[in-house]
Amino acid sequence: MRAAVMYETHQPLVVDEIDVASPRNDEVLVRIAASGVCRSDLHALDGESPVAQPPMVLGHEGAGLVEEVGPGVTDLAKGDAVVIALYGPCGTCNECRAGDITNCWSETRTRNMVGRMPDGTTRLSKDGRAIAPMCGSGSLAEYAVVREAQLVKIDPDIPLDLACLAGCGVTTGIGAALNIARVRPGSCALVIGCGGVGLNVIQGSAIAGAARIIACDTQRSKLDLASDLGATDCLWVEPGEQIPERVKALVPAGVDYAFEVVGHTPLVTQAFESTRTGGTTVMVGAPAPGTTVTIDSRVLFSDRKLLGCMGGGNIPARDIPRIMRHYQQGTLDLAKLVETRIPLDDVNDAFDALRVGDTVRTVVQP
């Protein structure tokens, strides 16, 4: 099959012919219809991801049709439409057995993160050399072999070039609002960074019933889209400008919830300082490893909370169907999130667009 392979970091992906083995026990072969290109893919290509080492097929926002099922697969059949989730819980560790699925850190999940099956192998190779799929997905390819636990069956009437975004960006943004912050009806939220994930934090906050949603970005075009997707106030800021001053000109006491969706630790501090006493800040962006967040201890003492957020605290079997229902009901807009659709051969154009920052999501259709 053809796949976009990262053979080296800091180099363009190579669309190459590689071998894909048949699915084994509890595994499924998916024919990829569409894959979003996420900033986490760019972090991998730039050598900034702790879970991505070459050679690797990038992509982790995939959707497609089941092509073949391995032994032991009971809930999926050939032709089913599926979304590939960020992870698949093991179902057997203490956390999973207690219902705390988001905190499953079994060997199954940790190997999944680096693109390995529970036994440490991968179904992808080139000339006998193993190739890992990013996050167990590797969706920038014609096919992916995925654990059944990492797949969520969806209504076949939902366009797969939209459904694929639920694999990461939409799930993370919606989950940050609904699962991590637990935004309350009538509250006020601030979203710093209106890219693909930030726009979904806005949509999630609107779904939760926030009365006021302040979108903040350095690009006016993203703020225009934020307004379309539920932001009630839009703050255009210069790089380096102090955001808390601008926010408190609108909400003197500070916001109830602040979301940092850029991955820049000084902005986490500014998000925190924009909240009211008793407010909550969620760090949704992924800062570079080794960076630190500086918080004034007296401000922290005033009953404010700072929360981490990995993947929106999502449980695939719960959250992806919820996202699909909101889409079908018209309370979640997926179409506005997709700016460009390109073939697999042009995959590096999607990474160039991410570096410039002038697009929300590019969807690759193998």
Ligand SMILES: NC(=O)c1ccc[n+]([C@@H]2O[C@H](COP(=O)([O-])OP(=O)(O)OC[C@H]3O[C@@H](n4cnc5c(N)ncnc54)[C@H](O)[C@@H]3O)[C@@H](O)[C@H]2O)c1
Given for the second form:
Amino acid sequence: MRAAVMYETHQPLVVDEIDVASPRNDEVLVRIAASGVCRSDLHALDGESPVAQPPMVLGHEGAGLVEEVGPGVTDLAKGDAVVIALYGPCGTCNECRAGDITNCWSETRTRNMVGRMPDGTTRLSKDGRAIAPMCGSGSLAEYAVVREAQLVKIDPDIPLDLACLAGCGVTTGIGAALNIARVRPGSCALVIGCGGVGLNVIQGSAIAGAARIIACDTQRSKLDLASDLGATDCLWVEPGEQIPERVKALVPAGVDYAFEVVGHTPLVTQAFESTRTGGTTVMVGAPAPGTTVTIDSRVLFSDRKLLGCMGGGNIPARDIPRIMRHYQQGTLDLAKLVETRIPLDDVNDAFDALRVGDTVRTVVQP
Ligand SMILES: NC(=O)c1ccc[n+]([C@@H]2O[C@H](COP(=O)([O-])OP(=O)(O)OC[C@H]3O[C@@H](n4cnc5c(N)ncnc54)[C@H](O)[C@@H]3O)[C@@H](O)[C@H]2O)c1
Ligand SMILES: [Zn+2]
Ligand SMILES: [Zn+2]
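Can you return the structure of this protein in the form predicted in complex with this ligand rather than the form predicted alone?
Let us now look at the entire complex, which starts with that chain.
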């Protein structure tokens, strides 16, 4: 099959013919219909991701149809429409048993994050050399072999080129608002960075009933979209501009919730300083390893909270169906998030577009 392989960081992906093995116990072969390209794919290619080592098939925002199921697969059958979640729980550790799937740090989960099956192997190879699928997904390819625990069946009527976004960007953004910050009705939220993930923090805050949602970005086109998707105020900023001053001109006491959705630690500090006493900041962006967030201790002292947000705290089997329901009821817009659709051969264009930063999601249709 053909797949977009990162053989080296800092180099274009190679759309290459590679081997894919049959699914083994509890595994499923998925024919990928569509895959979004997330900034975390770009972080991987830029050598800034702790979970992405070459050779790796990138992509972790995929949806498709079940092609073949391995032994022991009980809940899926050939032809089912599925979204590949960002992670699949092990199901047996203390956290999984308690329903706290996001915090499963079993060997199954840690291997899954670096693209390995629980036994350390992968189903992808080229000339006998193992290739890992990013996040156990590797959706920028014609096929993926995924653990059943990482797949969520969806209504076949939902277009797969929209459903794929629930693999990462939409679940992370909605989950940041609903699961991590637990945005309250009538509150005020600030979202710094209105790309594929940030726009969904806006939609999630709107679903939660936030009365005021301030969108902040350096690109005016993103703010137009933010406004369509529920932002009540738009702050266009120059890179490096002080955001707390601009926010406090609108909300003098500061916001209830601030979300950093760029992946730049100085902006986490600025998000934190934009909150009111007792306010909550969520770092959704994925900063480069080794970077540090600076927090003024007296600002923290005033009962403020700073939270991390791996995957939006999402429980795939609960949250992906919830997202699909919101889409079908019209309370969540997925179509506006997709700017361009391209074939696998043009995959590097999606990465170039992310570097320029003026597009939302490019969806690759292998
Ligand atoms: N927490 C998680 O599990 C998780 C999941 C997915 C993505 N991420 C991370 O979230 C971040 C955003 O991902 P994305 O796919 O939405 O990226 P994106 O490129 O689509 O969006 C980033 C947005 O930030 C804006 N921006 C850049 N500099 C800015 C500044 N100085 N001030 C305000 N806005 C600015 C850009 O114009 C763009 O609209 C990345 O770091 C990504 O790795 C984290
Ligand atoms: Zn992602
Ligand atoms: Zn577990």
